[in-house]
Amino acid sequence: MRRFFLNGIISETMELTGTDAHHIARVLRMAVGDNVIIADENERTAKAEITAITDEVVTLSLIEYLEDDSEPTVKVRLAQCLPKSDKMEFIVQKAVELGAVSIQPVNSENCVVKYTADKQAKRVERWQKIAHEAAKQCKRAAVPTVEPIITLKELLSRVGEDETVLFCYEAEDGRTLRQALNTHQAEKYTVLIGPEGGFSPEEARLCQEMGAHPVSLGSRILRTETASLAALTMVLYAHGELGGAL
């Protein structure tokens, strides 16, 4: 059954308009009287009826509440170092399937793309749009957050106290992910990935004086995008969200 975001909360009546509303009109070609899943912005879903479809508007009846378990109960932010080329849109779509609650775009120094303040706004439109996606096709209950284009200082001066900074750090060889994760549970973590140049010694200085733990994931070098996918997995299975557990 297809599944729709809902802007506000689910309620006997109820409207999808925009995309979605053409989506459904001229793409689907979905009729009154099918059936679609809705989830609403306190990640409840439903099914629900559609009783009215116009290319503007289709109006739904809610059916019935729905159980559901798609959302982590780990909450997990990626904060990736922009990354060369579409990259970014490739780990963004992953990440948001593995169950990130948000990705943070951070620009570090080895940094290669150099976005205007403009061409930033439109990047990011364009990897909300593909999360939105994402979260379809994978059946979360929310949709990921894709923030601003943010700097790495900015990012560690924001971190909330009961937050735990996870600094996946190619040249750390005394802690690995793992022990970093026995020592340091929390419900909410930051996973920091480095662009392809990696993080240069100043910003590895400043991310464990600004109190970010550096961690390794393993014995071989990453390419960034790998990096990242494969420290969310270890992250969320770890705390049984990928069928493991500490």
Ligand code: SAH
Second form
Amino acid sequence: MRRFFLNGIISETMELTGTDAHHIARVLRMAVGDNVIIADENERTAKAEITAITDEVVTLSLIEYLEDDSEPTVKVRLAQCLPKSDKMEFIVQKAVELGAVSIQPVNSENCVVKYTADKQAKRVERWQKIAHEAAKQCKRAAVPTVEPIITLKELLSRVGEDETVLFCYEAEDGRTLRQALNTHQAEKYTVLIGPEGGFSPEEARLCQEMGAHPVSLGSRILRTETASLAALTMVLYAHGELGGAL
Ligand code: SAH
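Switch from the form predicted alone, shown above, to the form predicted in complex with the ligand and output its structure.
Whole complex next, starting from this chain.
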């Protein structure tokens, strides 16, 4: 059944507008009496029936709430240093499927891409759209947000006290991800991944000074997109997601 994200909270009567209404009326050519799944701002989901359709507004009537456990209880944010070309689109899509709660694009020393302010906003808008589509496709109850691009310093200075930053560092040969997860259990994690060129020694020092935990993902150097998806998978799996439930 088709899934739509509601701005607001599920109620007896609801409306979908904008591109969703257009999509239902014109592209999917759905009719009065058809059913859809609605996911609301509180991450609740419900089955609803279409009671009226125009190109601008689709009116829905609540049928029943649904049990939904698609949102992980552990909140994992991906802080991804900007990769080359359109690799970020792939990373956003896969991070949403795997269960990241949000994606924070980060500008660091070795990032090759340089966007103007205008281009940055357009990129983030595009990535948010990709996140929205991926959330629909993989049946999530919430759309992960793609935040505006910030610098590494900004990221580190804004970390919450209840959050553990797993700084995936290619030059770390001491502590492994598993060791860090064992000693720093949290409900909120940020997985920090460098760009193709990796992190500079100064950046690595800064990360540690600001309380991020350097971790190794093993003895092989992974490409940035492989590292992001592997680290997300492992953190979520360790918390019972992605087939990791005991
Ligand atoms: N150019 C660097 C590699 C960068 S890999 C070099 O040749 O050393 C891109 C990013 O993926 C890294 O910054 C890191 O965040 C992550 N990464 C890749 N392999 C890793 C590993 N074995 N352990 C921890 N992080 C890794």
